[in-house]
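Read the single chain below, which is given as structure tokens and is the form predicted alone.
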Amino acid sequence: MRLKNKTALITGGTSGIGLATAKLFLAEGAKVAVTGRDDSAFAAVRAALGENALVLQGDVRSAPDMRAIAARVKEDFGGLDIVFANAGRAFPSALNDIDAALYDDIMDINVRGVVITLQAVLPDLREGASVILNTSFVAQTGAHGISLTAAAKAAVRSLARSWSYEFLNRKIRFNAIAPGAIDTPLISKWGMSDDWVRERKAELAKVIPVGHMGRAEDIANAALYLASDESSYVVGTELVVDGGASQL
């Protein structure tokens, strides 16, 4: 019970990494609120997470949505010990493929959404709270044809450092997790065929030093460490969980 009596908010928590992290946090004793945009999955998510979880609809790009979520979390939980700013979007983006719509979509979800989330919950973060920002290994490699997402995630990495200094007086720890190629529904949302998705996954597995894509649970385990008191001396860092893809 490494998170006993703690409360947590996970954005983008209704599928993939966010949902796996919510399940683990709950198993470790926390009360958890998750957010998502698509309420069609909420009944199944509520059934999977149980009575100690809140499932709330909202878009991280919307300040009114996130303020409403923060108010509901405060009403139910009283305050927050953990925030996992997990909501994000990745999309292949060679330079000539970037148009205004794609630029706004990637930057607004990945960067603006993190800023808006933290602005909304900041008054309710307890002293000693842990904030985890979701970045990506692609910001460290530069060779994946996904430049716009890489730039957005590099910006989020910078926020983790800057905010670590900004909130030292409140003893709030900011850290980041950089997932590698993780087998989640995200890649299926690119609108490609099932055959294309299978081929890309096989290609990714071949270039990862450990020989396979990661699981959402691999990132959840890293988030648990950063959320728990075991990481109390870890501030401003980025924990890379990518099977060695950006390190070897």
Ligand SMILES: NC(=O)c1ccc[n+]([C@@H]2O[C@H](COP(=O)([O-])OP(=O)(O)OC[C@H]3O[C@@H](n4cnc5c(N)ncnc54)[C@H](OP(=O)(O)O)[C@@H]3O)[C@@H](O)[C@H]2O)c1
The other form holds:
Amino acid sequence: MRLKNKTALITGGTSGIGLATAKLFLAEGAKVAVTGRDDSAFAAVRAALGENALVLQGDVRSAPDMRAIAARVKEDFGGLDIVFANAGRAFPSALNDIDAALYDDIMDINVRGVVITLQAVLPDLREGASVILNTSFVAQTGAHGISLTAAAKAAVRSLARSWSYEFLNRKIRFNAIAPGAIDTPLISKWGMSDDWVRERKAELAKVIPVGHMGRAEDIANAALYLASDESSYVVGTELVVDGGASQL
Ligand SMILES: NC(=O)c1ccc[n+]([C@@H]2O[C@H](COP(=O)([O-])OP(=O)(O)OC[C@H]3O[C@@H](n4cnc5c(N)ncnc54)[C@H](OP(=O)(O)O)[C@@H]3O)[C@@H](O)[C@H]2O)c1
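Please could you give me the other form, the form predicted together with this ligand, since above is the form predicted alone?
Every chain and every other molecule in the complex is listed next, the one we just looked at coming first.
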């Protein structure tokens, strides 16, 4: 029960990494709120998380949405000890294909959404809170065909460092997690065929030093460490969980 008596908000907690993290945080004793946009998934998410979890609709790109979510969490939980700013998407983005709409999409979800999320919850963060930002190993390596997503995640990694300074006086720790290639629904949302998705995943697995994609639970375990008091001396870092992809 490493998160006993703690409260947590996980954006993008209705799928993949966020959902696996919500399950683990609940099992470790936390009260958990998750957010997502697509409420058709909410019944299944509520069934997976149980009746004690809050499942809230909102778009991280919308300040009013995130303020409403923060207000609801404050009402139910009183304050926040943990925020996992996890909502994000990866889009194919070869240089020649980047137009204004694609640029805004990628930057709004992955960067602006993190800023809006943190601004909404800041007043409710308790002293000693842990904030975890979700980046990506591609911010370190570069990534063929998804340059803007990689650049957006590099910006988020930078925010974790700067915000760490800003909140030292409130003893609020900011850190990042950089997932490697993790087997979640993320790539399936690109609108390609099931065969195409299977082939890409098989190709990805071949270039990962450990020989396979990661599981959402691998990232949840890292998030648990950064959320718990075990990491109380860890500030401004990026914990890379990528099967060696960016490190070997
Ligand atoms: N999977 C990987 O290989 C990988 C690698 C590196 C980094 N990451 C990062 O890990 C995070 C989670 O990804 P995942 O793999 O778990 O993907 P996922 O299964 O597609 O989950 C993404 C979650 O984010 C939510 N979301 C997306 N856009 C949103 C928005 N504008 N407002 C609110 N919620 C939004 C989704 O909810 P809705 O569907 O309702 O919008 C969903 O709950 C992302 O930041 C991603 O960039 C993933």
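Since the model is a prediction, treat every value here as computed from it, not as a measurement. Here the rigid core means the biggest group of C-alpha atoms that line up within 1.5 Å when the two forms are laid on top of each other. Numbering follows the first chain given and starts at 1.
Shown in the overlay between these two forms, fitted on the rigid core, is a CA shift at G145 of 2 Å or greater.
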